[in-house]
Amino acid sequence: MAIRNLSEADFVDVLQRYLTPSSPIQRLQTLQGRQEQVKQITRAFHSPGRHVFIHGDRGVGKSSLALSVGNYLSAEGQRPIQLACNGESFFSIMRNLASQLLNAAPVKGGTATKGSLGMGAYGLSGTVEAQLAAREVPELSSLNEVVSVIRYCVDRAPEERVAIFDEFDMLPTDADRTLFADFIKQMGDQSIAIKMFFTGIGQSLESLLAAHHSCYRYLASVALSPLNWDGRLAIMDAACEALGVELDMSTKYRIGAISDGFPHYIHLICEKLFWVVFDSPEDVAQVSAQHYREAVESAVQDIEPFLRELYELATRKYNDDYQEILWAVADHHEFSRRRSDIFSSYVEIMRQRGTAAPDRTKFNTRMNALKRDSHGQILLGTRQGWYELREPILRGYIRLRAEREGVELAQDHPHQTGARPLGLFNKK
């Protein structure tokens, strides 16, 4: 027990409150670096009929933001209704929403029967009314029926509910998106009292909601970017303070640079780091370079399979130095880079590895190969001579793999503070 005499149960309790690499953050108290977005969302919901669409790259923290604010806005004892859009049709998602609204809380005013509580005003058939009164949701087949059923369910909930529609970009068809657009408009026009979040991978709301523009006035668009340096450091500082462990600035900056602003990497590396410290035979008040190296190794082994598979597909079948070329792509805070700048990074990386870099022609050939199916199309050519990773979240994993091999990338960070990493792998 090497951390402030904490028992393992107490240590795990603190760890789970501050570091959640495998699940979204659920409390505003532990959501770091998103104060402006939280303010934007809460103010948007002050406008009746307004809902919120959070969009950004994979892994940037969209679900954490929606769930944390959703819990904050929910009545005591209630949780947001979470609905996955992955492969589900509009009608199946709406049936799920109605079911959870009906069954999550006692029906306001007692059990409904035909003619009570103004049921006739909903325009539903007698059969549907009877099923809903028995808390059974029938199959839904039209937009008007969906809106009527949801309004019925919302009116009978004792408190205003919050619903989160996650992975909106994974809806199977444009027809489903169009139905959602019409649904959002109808919910606003009829002032149906439910707060709705939508999250999706995309650079703009228009790219995710391909439908008539009249629905946009009912949505607040929240674009989520990777965490800035203050947010990255705040995650580490909060966990360190709760555990009573000191983390030097050099280590913090290395973790922050590796993460590229994607919270998952900070949570994962710090979780591994504190377990290494906890398992130390001696009492530990300050993290050492050796602790950090062990944490990096453990994080590489425990990374999300999706990221590992992309990396391995691009590099594992080839004897040439495709791995080092990927490292060079990730060696700067700018996401889209010129090939000439990537080559400069590559030459320096190969120098650190004690290997001569190949000639420029061979380098260009390998860069182009990384855009092909045989290498998982891991790179995109955005314009003549410019490249970027197909999946932005992958850059953190590439940096993590390089870090394990003793190559520190992104030395230009953190440019906002003027501080520079200090060469952790050379420290005793």
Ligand SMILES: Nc1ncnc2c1ncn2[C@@H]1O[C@H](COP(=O)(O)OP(=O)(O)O)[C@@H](O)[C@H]1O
The other form holds:
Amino acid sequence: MAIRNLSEADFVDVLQRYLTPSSPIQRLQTLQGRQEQVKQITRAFHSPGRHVFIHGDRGVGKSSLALSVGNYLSAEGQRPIQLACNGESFFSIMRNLASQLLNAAPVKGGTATKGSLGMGAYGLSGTVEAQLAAREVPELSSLNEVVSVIRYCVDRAPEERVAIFDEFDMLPTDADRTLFADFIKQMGDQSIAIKMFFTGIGQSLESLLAAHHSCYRYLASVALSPLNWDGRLAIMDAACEALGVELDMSTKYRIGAISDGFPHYIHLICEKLFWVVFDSPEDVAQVSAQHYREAVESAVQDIEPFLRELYELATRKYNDDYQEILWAVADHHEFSRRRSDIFSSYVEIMRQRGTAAPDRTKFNTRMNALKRDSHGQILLGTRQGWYELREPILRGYIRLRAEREGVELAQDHPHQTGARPLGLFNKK
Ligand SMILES: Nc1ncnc2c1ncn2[C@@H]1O[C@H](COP(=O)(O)OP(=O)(O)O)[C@@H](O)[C@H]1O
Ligand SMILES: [Mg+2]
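Form predicted on its own already given; the form predicted in complex with the ligand follows:
And the full complex, kicking off with our chain again.
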């Protein structure tokens, strides 16, 4: 017990509220750096029939944004209905939605629902209506039927509900995407009172909905970028304040730089850091460099297998030769970098390691190899001589691995990293 007089139970309680490396944020209070997007979304929902599509890289915080705003917009005691699109067909997702809406409705003969139409007004067969009245959702097989069933269920819910269709990019087929596009359009045309969020990995809505332009005007598209510096620091500050522990500016800066704006890393490193502090024998009010080193080590060990595997696949079998090249790729905030710039980073990294950098030709060969299957295609060649990581979230892990070996990447000043001016960093 080395943080004030916090018991382990109290300590864990604070950690779970403020640091959630493996689960999305649920509340606006702990959603940092997304004020603009929250405003954009709440405004979009002011127009009936309008829904929200959040897109961006894996791990930038799409589910967190949808859930936090979804919780905020839900009536008291209600939570958003979460629907995973991962591998599910359009019809099975809709059946799930209908059944969750019905199960929250008051029992038959209970208090009145909001101005529902009488039986028969939904164009559904008598059998289907009878099933729905008994809270059973039949197999659905046409779009019209889906829309009618959802309308029936929405009318019976006592309050307006929020539904989140998560990981839209994981829908199994194009046919499912087309059905969704038409569904969004019909829900809008019929002003069916439900607020829908869609999230998906992608640079644009077009990349996710392809040619289905007819539904675009029913969607507000929210492009999510990595967190800016204010957001990164706010995550750390909130946790520090709740624990009564002080984190010096340079440690915060290192954590923020490693994260590259992907909040998972901030949550993970801070969680490890506070455990180190909690476990130290003496009372700690200020985190030390040694605490930080231990936290980095433990974050590397505890990283999601998905990230570790990508890194290992790219670098194993080949001694350590490829590792420093990956570090060089991750050494700058610019997402796409010229090979010559990456080479400069590489030379500097090898200098710090006390090893001579191999000649340029050898470096080029290795850069090309990292684009191949044998190295998990960790790099993409975008234009002639330009490279980027296939999985942007990996940059944080690459930086973390280098940090563990004492190589500090991404030393560029925060002002150069697209952040808004920060008083804290204004000093030269
Ligand atoms: N705005 C934010 N403020 C604080 N933490 C965040 C924020 N957005 C995401 N996170 C954290 O980042 C991690 C990834 O977020 P998530 O919403 O699951 O990303 P995505 O759905 O884009 O893959 C989670 O640990 C989550 O708690
Ligand atoms: Mg998600």
